[in-house]
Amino acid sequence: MTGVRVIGVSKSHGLLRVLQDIDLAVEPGEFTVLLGPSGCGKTTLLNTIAGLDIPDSGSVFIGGRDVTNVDPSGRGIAMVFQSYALYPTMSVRRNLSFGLRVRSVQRDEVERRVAWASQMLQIGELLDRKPNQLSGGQRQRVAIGRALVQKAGVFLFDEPLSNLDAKLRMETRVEIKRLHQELGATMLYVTHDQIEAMTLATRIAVMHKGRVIQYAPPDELYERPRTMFVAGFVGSLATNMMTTRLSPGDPPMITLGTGRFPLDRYDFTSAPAGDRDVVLSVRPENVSLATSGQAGTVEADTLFTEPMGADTLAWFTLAGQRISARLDPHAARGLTGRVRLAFDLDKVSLFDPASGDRL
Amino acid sequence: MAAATNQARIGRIGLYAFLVTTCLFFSIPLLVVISTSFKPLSEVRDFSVFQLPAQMTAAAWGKAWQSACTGTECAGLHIAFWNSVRIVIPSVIISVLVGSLNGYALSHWRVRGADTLMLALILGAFIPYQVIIFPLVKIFSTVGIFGSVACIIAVHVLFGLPVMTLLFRNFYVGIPNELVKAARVDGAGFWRIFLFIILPLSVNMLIVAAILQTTGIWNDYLFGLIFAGHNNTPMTVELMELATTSTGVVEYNVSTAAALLTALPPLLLYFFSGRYFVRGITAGAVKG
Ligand SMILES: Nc1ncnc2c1ncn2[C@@H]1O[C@H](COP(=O)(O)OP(=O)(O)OP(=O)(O)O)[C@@H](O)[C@H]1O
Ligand SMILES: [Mg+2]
């Protein structure tokens, strides 16, 4: 099994710098999924990988070689691109085995990867028509298919299901799932859906602006974002960010409206010294409905309810500022004016407001 | 009511009157070079133009291809039409492959210079080519290749490039460059792309250059006149020639029916291949 290593690579398009400084490790039969905004350089990194993108400086290993100024083809890898880029003059067989053709693998050899293949991915009805027959999810299956033939020990995944609906990109999520944990290939995944990011991989690299700014497992990335840029894009729900006050102590405490909270359990990174402002992220299944005069709550006015089935996220005013808490639909229903909030604290976490980064 | 429909009416016919003109206009010189060709001499002398012929014959045309002369021999155009074919199809594949070779490069590969290759490619697209048919002389002359076949074949394919690259170019820019990344992961290199994926989804272009170039190539006189030399003028050039050459009575016959000969293989061609051309012109980006 092969792993990656990309060690301080930097690129620029212009005065662009799109990659900056970019280190990054993917272990053997890893699946890291690089995370983040449109334009923030996933593609870029991705190919430079792949070696269809030639980095200004740093290097690339994979599976312990350098190949930094290695051609694609000679660096083990297969890749699946956004737009399928099926080769649209040859039938699904030929798209299949046209890379094994072009290396001279034996015939019998190529059938037998391209019946392989195709069982696994279920497209052996297919095998005789163009791609301009087939349907988006079944050219997406294809696309995965050229890549599986190959036998890598490395692939490339550029947002493979952006063109897919929601119920096909769903489906085809669980199988790309599948066929990791069958093959037990290290697997990198471009993405900015984050939760095709949370579901997918052991580890995440969330990326900005051409810097990977966190690297970590979903849960971590999710529980202790490093900064609040990560904060605020991991989570199907964006999280509450409040300015509040924080005053050091034993416990610290923070000050939100008329509510005083102990941080008797943070994990602060340096011990916080001196009254100050804080960006408080507080997720909205982390507040609760508190029945009235409890110690540790906060009273706020409610705004409007969002029922979205399974739960109601339910919109309040609190010291001028807006959050959200994730309810249970039968407690939110006929919510109206003021009612008293609770927090996890255990869950919460604290930013700098002038650098973003965590306490 | 009534008087609405009757203007449309009169709008109608008007229109009508006009396209009718329109038609004649543009048709009657050809039906009388068409009619003439079928006369004999004494028809050709004795009547009007527009007179159709008494006596069809197609003695005109048989001398014509086999025994008009031009100049000093007496051939007919025979043996400048296989001149003009030996020239047009090896300038055709040359430039249309050539041309279709550099359009993909030019979009598909980092090319070192391509924008000042591109800029210089569209001028040489709108140089007036008789400023440069000096120095190509000299330097043809210099080479030792002036007055051959592959000589005349060069001038061609040298200034079919420009154009051939830039419609090849501009119709590649369309085809996803993912195309070609995924084929070199896959380990296809430089000619081997070209050749299994560019060049299999460039049929329709393929065919619309072919046609241009033939067309232009096959009409060609004045590169013909200067470069080819004597033993392989091409069909336009012996068509003047013979139009020119008067012994006696000028055989209007004779001169039209060679002039609707020469004509006729472009004419053929947009006649049956007018099917790819529209579809060729029409296509747009490849979608995978
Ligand atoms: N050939 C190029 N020339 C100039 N700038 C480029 C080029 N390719 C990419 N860029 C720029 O580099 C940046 C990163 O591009 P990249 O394609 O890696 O983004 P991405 O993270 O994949 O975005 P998306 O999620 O939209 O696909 C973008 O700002 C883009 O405009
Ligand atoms: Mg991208």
Contents of the next structure:
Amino acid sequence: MTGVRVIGVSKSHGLLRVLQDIDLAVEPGEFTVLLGPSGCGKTTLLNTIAGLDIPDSGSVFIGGRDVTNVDPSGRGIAMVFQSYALYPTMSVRRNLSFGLRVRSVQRDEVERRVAWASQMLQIGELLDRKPNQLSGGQRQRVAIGRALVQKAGVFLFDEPLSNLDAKLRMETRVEIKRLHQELGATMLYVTHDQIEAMTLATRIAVMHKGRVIQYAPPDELYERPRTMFVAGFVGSLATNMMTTRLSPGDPPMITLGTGRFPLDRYDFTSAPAGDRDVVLSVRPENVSLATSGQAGTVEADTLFTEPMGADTLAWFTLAGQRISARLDPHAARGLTGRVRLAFDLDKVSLFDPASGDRL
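What does the same protein look like in the form predicted alone, given that the last one was the form predicted in complex with the partner chain?
Only one chain is given; partner chains and other molecules are left out.
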């Protein structure tokens, strides 16, 4: 298996700095997702690894070899683009085999690889069809198969599911996950969809304004975001961000509305000094309706509820700030007026409001 290392890579288009001193190490067999909003530089970084873009500074290593100025064809990679880019006049079989035939791979080897990829992707019955006879999901699987037959050391995916509807995205996402588990190949995958990132990745590199803000496993990103940006961007339901007052002590305390909460198990990066305003991040599933007599609760006023099937998202105002809670539908039914809320204090994060960094 082949690893990828990016060292000090920067890239500008005119006055616009697209990538700024990127360092990234992808271990052999790892599934790394580049996640971020549009314009953050994730596709440019992928293209730089692929050799489609040359960095202004820095180096790219694939399999321990410096490939910064090596042609894409010599990097040992295979790439799946956002558009399927299938040859419309060729059958699926010929689309899969075209790159191999151009490289003069022996015919029996071509047939063996095509048969292997079509079985892996369950498209054997489609081999004699043309692209216009396929559904979107089938075309995407053919595009993935065209990369698989290359038997590359590294597979690069540039938002491959963005043209599919929600159901097909889920089905194809499962197929890509299964492929990674069966092949054990090194994969880099670009998306702005955090559900894709969280479900597929071994590690996620969250990008913002041309920088990698945090590179960590999905659980760590979700539970211990390094910055307010990461906390707000990662998660299918947006985290609650509220201004609160932090007071040092043993334990430190936060004051929010009518409630005071001890942070006796919070892992501060440095001991808090002096009263100060901080930003509290708590995810909706870590907010609950308080039980009778429960300590450490706070009053809030119900705004409205949003039924979501298995859960209900309930919205409240608390100390003039809006907050959501992910509740059991039965508990949320008919919820109105003033209620008391409780927080799972083991799952909160605190941030400096000026720098946005975790405290």
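Here the rigid core means the biggest group of C-alpha atoms that line up within 1.5 Å when the two forms are laid on top of each other. These numbers were taken from a predicted model, which means no experiment stands behind them. Residue numbers count along the first chain shown, from 1.
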| property | result |
| --- | --- |
| CA of E125, rigid core aligned, shift of 2 Å or more between these two forms | yes |
